[in-house]
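A lone chain, given as structure tokens: the form predicted on its own.
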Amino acid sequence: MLKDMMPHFDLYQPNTLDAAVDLAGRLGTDGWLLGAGQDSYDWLKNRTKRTPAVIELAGIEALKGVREVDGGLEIGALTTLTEIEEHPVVRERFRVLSLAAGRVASPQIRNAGTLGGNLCQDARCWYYRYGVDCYRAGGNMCYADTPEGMNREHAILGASRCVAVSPSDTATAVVALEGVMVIRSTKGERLVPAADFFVQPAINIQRMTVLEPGEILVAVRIPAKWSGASYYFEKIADRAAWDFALVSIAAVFVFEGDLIKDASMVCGAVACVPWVLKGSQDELRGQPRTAETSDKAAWAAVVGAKPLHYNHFKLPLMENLVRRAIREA
């Protein structure tokens, strides 16, 4: 399994986006795309996966920086996670994405690791990891969902055959911002909303996002709608650096006077895709801020949660995260 070793593979450089795309093109599934590779670095080095071919982005400006768009932001997908950290329009207008990014591993990742890469990180399951033949990897069995897998980790909601939870923590920062996701190919480019690119397994096992062969995420749109809205994040780890999340939390809110008038709320480490709490956000609309409404939220939060052998603890994890980030935005 872990072999440690870099496997033979063709390395190409491009330093403009349309050669990126034209390569990305030819090469389809033969081509993996490369940030600032923390992530892919980990599945070649083990030989877990294989490539023939590696498109480097790393040297293309286009996709780096924070711009002003509309009243909103577009920032490009190789803009790094301390960048959006310490920018100070995003901590000022959209703080809620400066507090997730801040929270991913360490500085020192962060000051590598990009927005891009974080959004588009495959799922970090160890069975799926270690070469174990899973359904994601293409097998017929989910090993994490039996009554001896370790499983303490995994999704709680919207599993169907494998549990793997989706791990950046910046995707629900950007869903509960109602971003969107600036997508091109040779075939031109195309916008999804950030609650429509991550996959769940009952649509496509194999795959987090919607990202076709060929495509790359060049940039995040984040839109004026939430700018200035108060806000909350939360991630609940075993460890304060390093460490993925047990459970977080990205919330922005609305309010008029007493009542709460808009709300946007997303867990992470619940299920295989950042989840966005519907039923607590229509709980929210129109009502008081008080604890009633609180734990009217919090309960509508966990309904149709199923939870595995050792994750019981994420339903009231999940719920009490609910109640502060109402209390406390």
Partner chain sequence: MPMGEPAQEWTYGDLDATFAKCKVVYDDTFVHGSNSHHSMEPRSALAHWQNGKCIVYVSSQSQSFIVPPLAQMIGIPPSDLVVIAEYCGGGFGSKGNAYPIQALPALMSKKINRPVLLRISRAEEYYNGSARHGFQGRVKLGFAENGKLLAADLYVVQENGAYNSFWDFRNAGDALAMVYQPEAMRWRGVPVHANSPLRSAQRGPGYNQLVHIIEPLIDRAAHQLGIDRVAIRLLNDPVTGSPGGVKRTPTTSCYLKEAIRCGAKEFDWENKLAMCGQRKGSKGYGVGVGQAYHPAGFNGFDGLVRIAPDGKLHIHTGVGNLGTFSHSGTSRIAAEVLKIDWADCVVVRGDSRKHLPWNIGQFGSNTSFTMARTNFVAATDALNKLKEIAAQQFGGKPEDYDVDGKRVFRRGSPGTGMTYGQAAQRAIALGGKFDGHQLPEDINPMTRDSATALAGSGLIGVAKDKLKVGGETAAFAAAFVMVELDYETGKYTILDFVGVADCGTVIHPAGLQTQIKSGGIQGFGVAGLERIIYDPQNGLPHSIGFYQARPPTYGDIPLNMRTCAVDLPDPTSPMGTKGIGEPLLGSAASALLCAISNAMGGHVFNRTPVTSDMILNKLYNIPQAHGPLQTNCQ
Contents of the next structure:
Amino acid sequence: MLKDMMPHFDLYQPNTLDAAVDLAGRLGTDGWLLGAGQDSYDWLKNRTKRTPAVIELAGIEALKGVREVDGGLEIGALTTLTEIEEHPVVRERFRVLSLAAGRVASPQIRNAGTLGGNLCQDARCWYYRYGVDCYRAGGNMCYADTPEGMNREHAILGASRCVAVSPSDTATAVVALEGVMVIRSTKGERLVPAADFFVQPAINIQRMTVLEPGEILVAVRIPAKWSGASYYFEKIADRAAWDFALVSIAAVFVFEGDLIKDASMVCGAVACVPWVLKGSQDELRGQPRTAETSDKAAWAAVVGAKPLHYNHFKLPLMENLVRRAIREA
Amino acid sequence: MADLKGINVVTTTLAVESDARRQSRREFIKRVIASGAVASSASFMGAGLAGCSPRRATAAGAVERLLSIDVNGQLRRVDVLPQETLATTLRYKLGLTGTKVACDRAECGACTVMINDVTHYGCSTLTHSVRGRKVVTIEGLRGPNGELHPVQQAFVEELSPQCGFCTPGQVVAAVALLKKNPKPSREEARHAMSGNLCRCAAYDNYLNGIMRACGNHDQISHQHVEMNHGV
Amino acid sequence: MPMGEPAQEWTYGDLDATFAKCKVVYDDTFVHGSNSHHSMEPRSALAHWQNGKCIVYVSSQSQSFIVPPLAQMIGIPPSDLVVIAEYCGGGFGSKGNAYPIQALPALMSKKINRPVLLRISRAEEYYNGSARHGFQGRVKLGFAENGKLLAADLYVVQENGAYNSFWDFRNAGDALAMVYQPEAMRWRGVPVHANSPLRSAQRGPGYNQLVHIIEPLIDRAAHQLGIDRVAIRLLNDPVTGSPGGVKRTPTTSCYLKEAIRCGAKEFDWENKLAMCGQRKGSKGYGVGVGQAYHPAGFNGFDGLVRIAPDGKLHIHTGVGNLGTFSHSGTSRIAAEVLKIDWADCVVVRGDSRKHLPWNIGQFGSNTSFTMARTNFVAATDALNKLKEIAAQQFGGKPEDYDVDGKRVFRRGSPGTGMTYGQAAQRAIALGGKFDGHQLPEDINPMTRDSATALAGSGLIGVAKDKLKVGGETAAFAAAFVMVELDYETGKYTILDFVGVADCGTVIHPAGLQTQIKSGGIQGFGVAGLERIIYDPQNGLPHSIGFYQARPPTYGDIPLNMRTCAVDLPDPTSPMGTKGIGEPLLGSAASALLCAISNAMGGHVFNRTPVTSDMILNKLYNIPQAHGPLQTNCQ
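Having displayed the form predicted on its own, please output the structure of the form predicted in complex with the partner chain.
Once more the chain from above appears, this time first in line as the rest of the complex follows.
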């Protein structure tokens, strides 16, 4: 049981955002921000990461709930995944997000887990999680991107030294819906488009998001743009519960008769960030919704893909999910 | 002190670990360059939170490790470490060993408890975060005279448990499901129960138990043929 | 594949001549992955010493069976060891015998002279909790034109882990010889130690891996020879008396053909088969049939019952508690022999201080066969003593008496007799063999100690099982699976499952259904999900949690599962019972592998598990990531 008891940390439980922001600013890298901890506890129990202090945000009521704003939504970062899955407005107008939230892990994790926590979770590379001194952990090698590395679940796109993938199910939907992240710190508030919130390893190999020490993701704004749009979400994983995506897709479309007027498509678990299928979107805009168009979009999706030893299968899988999204949305 | 208004701070009264925190090499080097020394968290606390360190806050009585939590309708007073999980508190401090710990990583559901009628993994919940909320464990489901909860009774009748280690979690998850959806279909029940692993693989029997408990008798599945009896 | 000198081998028949007359010969390599037992309870043990005795609380499938080996590990005589094994927390073969974690707290407790509790973590469970042996190998099969398997040549390399091992590789040879009845066969095998987690017996050790490998090849032969896949199995299946293994021992009963026929009917094989081959959007159907076998004929253990002066029947059982309730299910046999209401029976179990007999552990699908025999002989001994006591009291010969309603009475004169309670009091008064003061010579010392401790407390029935053996008693099973395969994602959904047990007489229908269904689900895990792998660069174990090792969840099973039993008695069990659980795993896994193959136009992977990435690679003509005989691939 030794490894299962977390080492000591000081626990701060602010119940106002101002207090949390102030604490986060003071503690900086020593203040581990905790949503529901469904990712954090693994790190702490395994002792692969440690922290002298934890700032638990769950007591801040202002960070919870879904509000309608200008035809869109503002979702507090501490809103649970179950609440997002079941929220009538999310279901009715931004269903792709409801579906994504409903496919996270397991019911208990969705009951506890928060949108902010799901978006900010750390990479799921098993080597990194094991605690080896890989690039992401501050070392100077990648154990997965080698001829013998066990890399079935790893990236086929956008890798740079690190080949871990973005594991978040909701991130694909939030990026597809062109969400905006609301970030607070002692310096004030800043807004970051969801697509820019996630950080590629070429930019910063030790971070998954743009959040600086002391910054707190407080809300996600979903603009009205894709409200009521046709949608598609699918997550392919090994088991029906718990498992992270092998590949996932979140897509929204505006159709006009047989024509695809606009499209926003994002794949999860193929790159270190939610992978925006820009090429596919370009292929689709203004085109008829046909198998030929879908093929072009599917091929565009995997342009530049560099599969590793064990994950070639992600190429046809990703292509097929693109085809399927266009067909089934 | 004003900055800490409305903040619960929990710490041990012992000195904070000095440099136990694991840092990446790069981060470590950066810190050394920045501060000119290895920053111990104790000294950091003293300097950074002038007058507001958790240790002093505790001494001043602002926050205590001693906690009152509502478990199975009783207010239980218990001394809880800041990093302690609910499963640990229930099992090793309150003697409620019905809650099982099989993975301690939110991967199996043996530790499932209800918090405000919603299922949570006790292994992945800090006890300090359930302050003011109602925790119900398997022990809290018994009737006033010790009788089995209808879900437990149905599980017995459907021979649901095998080794029994996942069973308390399965019962709690099923009870929470029926609170939210009193008559789920078999499919809905399967979805709702999917956060509870059973390695004996008695899933079908558990689903039968839930169908029995909620009165959906036509969805109890006993399609069984004994060949010789038909001859 | 390197085919060096095998560690062990056997042959029967003229292999070369038989292969020469075959119409179709396959020569394939295969890989069977390893999968963990994933017992839900991380291994725990508590020990303390008192008055020279060591008292241990353990997580075990077995009760009496582990006392001698555990005592040896602790370094004390078995009589000084108290084993409390009331609940197991999941074993699946990994807790059948004594294991070191049960002994460590006892040794520590002795050193520090206070109780010691040891509980390992989930990650440690994946190192110490053991896993199924993985196989690499080569198999050559020769079929006649009509589909009969004539010749088989099997070479198995078994991965053993760092220490300890089971004889899965030998069982694989026996399974091939039994299930497919080749005229000539050679088996060769070599177990290899590896720097990897501990391996041990897991549900159907070796027997099941073998059918996972062979059943898809049987389908391939059926396909090539134009024979229905059910028909080819009916052609090859053993029957009662069919020989097994190199010793060609006949089976005491085998109704595998009946199981296949029963399952095919329930499953609606013909119509379901007709649904396959048509694509429905991105999806299509596949059906599969699988079969498996597990010998389960252990015997020679002791039974012990006691009729107390209050008339209740105490059935002492040392079998253990895996969670299948068979400690009680098999105790009912004693009640039936003595024609006593179940409500008047007490099952005494779970703690060696309760004076338990020397019994088999709960493993090897043996409980319902072996314990039926031991409880039968003990109850029969008690029955004979009841009749003897009555004859002494009321005259006549013991065979003039009968029992019912907790009374022993003279046939034709029900009023002449006494209650069980009175008979028990009389037994105590008579002493000697009647109340346990005089015991049979041939019982195990453990049973002797237990019966001696009970002496004078009632009428004691105690005996060693010396009932007729007469061949190999084995459980057989068949399973049918229908999948819907998504050709765009490589994912499949199991739409239907029918599992059929040839388990002899059904004594506990509800318990049987449980075993068929849960064995089936575990088979789905082995066939399609579970893995235990490590990093080949530095040896880091990857599968150190449920999440990485992937046992099946609620969502990975069919919504409705159907069960059947042949329900024909085995003649060597007094109640007709034989084994149940293990071949259900093998037949279900095989049926699933065959159904996936069927949905892919008959492609055979020659490896287990088959995961969605392998399916996709095949469907899109991408070379598989793993090499031909590579293990430890994802």
